[in-house]
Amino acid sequence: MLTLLLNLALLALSPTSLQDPILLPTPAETATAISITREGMVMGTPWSLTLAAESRPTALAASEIVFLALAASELRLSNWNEDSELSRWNRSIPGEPFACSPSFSHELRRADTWRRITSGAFSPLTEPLVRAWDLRGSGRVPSARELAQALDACSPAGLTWMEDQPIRSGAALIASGGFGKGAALDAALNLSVAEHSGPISINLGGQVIVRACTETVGIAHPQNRAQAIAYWRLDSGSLATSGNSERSKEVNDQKIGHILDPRTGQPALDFGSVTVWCDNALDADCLSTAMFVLGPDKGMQLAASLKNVRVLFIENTADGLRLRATPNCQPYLTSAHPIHGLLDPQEAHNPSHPAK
């Protein structure tokens, strides 16, 4: 029996996670011979994994690959490590190609693709805004002039490409908060295949990715992380959640959310939370940020235009919580609350509707 208990209370220790995942995983089961659990910190964020293999040496070797892959991701994508590839790109000379690893190029290009798909609701170029609002510090409210300068520095023109080399223009700076965890999870899962193709689940700062196993993941109340509102059966791919439950800041009696709208430079409206499933973690990470910025109405419109994406919005309303999900969530979700958008909210987790 493979049991995974992920302690999300550790998320409060994370200084770099600019998303506030509010997932509360519950135990999952799978038949295996040997299972191991491992945990640590990377990119200032707690991680844990559980995997199963036919022998302990195989399991340990696979876990070591995951650990090394996560550590390598920090060397590529950390905004806190001055020697990371991301930090070196942020200091690179504008207009000159930046020699980078294939992994960094792939991850940044994929993140930039989601900027285009979401019409700027997500962008990897938000570091000037992060600094203007001092989101890694105690928080501040920038002046109109400071905000205008930061927005100008976040222009899409700040990132261009020469073949596989990303070129920095003007005052453009990358922030990995909206895609770094997803990129690290994908790298870890993909590299682990060399030693292990069996059941594995990895959690990085609340974002979860699984392969060859099934978990039931609790989706928390946007204002009470100890209370699960819905349950999501995760048997492949990755779940990412964006919300402001514990990462907002108070500055001069003003609440500042940590998820910024790259189009306006302002904190995104705090409506509740959004959870996104994709078959890979980087896409789920980018999209959960974009969906939170867009809000439930426009977010659901975007979701309807995308293939192989599942979305659940939890909204705080005057009448209580409102849950909205894309119809393709139907085989995976169950909740005591009605879930709008499913074929039958009361039969959201019905065995007669097999996973697709």
Given for the second form:
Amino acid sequence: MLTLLLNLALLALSPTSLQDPILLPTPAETATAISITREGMVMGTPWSLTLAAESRPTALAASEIVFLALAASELRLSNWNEDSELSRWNRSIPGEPFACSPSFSHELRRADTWRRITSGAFSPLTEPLVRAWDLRGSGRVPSARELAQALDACSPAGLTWMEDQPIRSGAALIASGGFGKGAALDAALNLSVAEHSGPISINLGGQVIVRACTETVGIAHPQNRAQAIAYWRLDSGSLATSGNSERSKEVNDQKIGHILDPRTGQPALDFGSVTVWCDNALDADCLSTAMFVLGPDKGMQLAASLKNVRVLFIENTADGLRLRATPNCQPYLTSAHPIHGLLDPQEAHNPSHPAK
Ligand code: ADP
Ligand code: MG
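Having seen the form predicted on its own, could you now give me the structure of the form predicted in complex with adenosine-5'-diphosphate (ADP)?
Following is the full complex, with the preceding chain placed first.
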């Protein structure tokens, strides 16, 4: 594992991974002499980083921490890596204490908390369903019996807690697809503080987290990633989008989405997409998956009951796209489309009239 990390680190330090300085928009009081960008792959997903610091050594050292933190998250949480902590947990003997890292237990705990908050629309225990639908392969439609067994194995009773220690009871299996990216982003951002607390923006597979800088994030059309439907001014925290545009499978002409409803075992209804802002990436990741399962009506109801979250639904309707947002998105969102719940539709219809 150490060799792997060292090799990855050397790879990332190759001159091609550093580009000419590009200044990030930063608060006036922050001393930022240079900016660097860096990119790579983790958990089978592309990531990129932009940070501005007072000196090149500081910028390089901070970017190195981000790089290593993302690689470490993969070794902790990947379902693809047989040796990851998560894969070892999935093979561990039920009922026996599993010695896990504090990060693993903290991340799983938070994901499990979102299961409770969303009444099971999000669940870290969806792995039996992910396998039944072969979401990591080419996809398949499980028989009614297989589905019933998989649903049974997703029972929340399969994960219990002894203080901060997760206990695997029964056949519980964790899938990190709905929270691993967020967890990795939080770890990278938080650990980078050891070298650098200034402007930084990290993008992991489309989920973005920023600190001390502002980025405008285009929110894609649910069916066409190349077309931005709205723009989100992100000046803190993290923005996650869940949708099916690129990751659904097709089996016997049936489209199977990669987000499942753990309460029914079926792929969630594909209504469009949902974008969620939270002050940390793990929460945004979990909640965007849950909101996709809940759909716009129930999702907006849940959003209204939560503090400090911002939500934008983009829904395909017979009359075209329908955008709905929580009112607290007001200062951050602009779109040429009316945004219900946010702006007067007449005003918003005028593209030259940006959100205040
Ligand atoms: P993406 O990875 O495209 O950002 P999400 O963050 O919404 O998408 O997570 C989808 C992944 O999470 C799936 O590929 C699967 O591994 C897992 N998953 C699917 N449905 C759920 C769910 N209801 N709760 C938690 N995880 C889920
Ligand atoms: Mg998610």
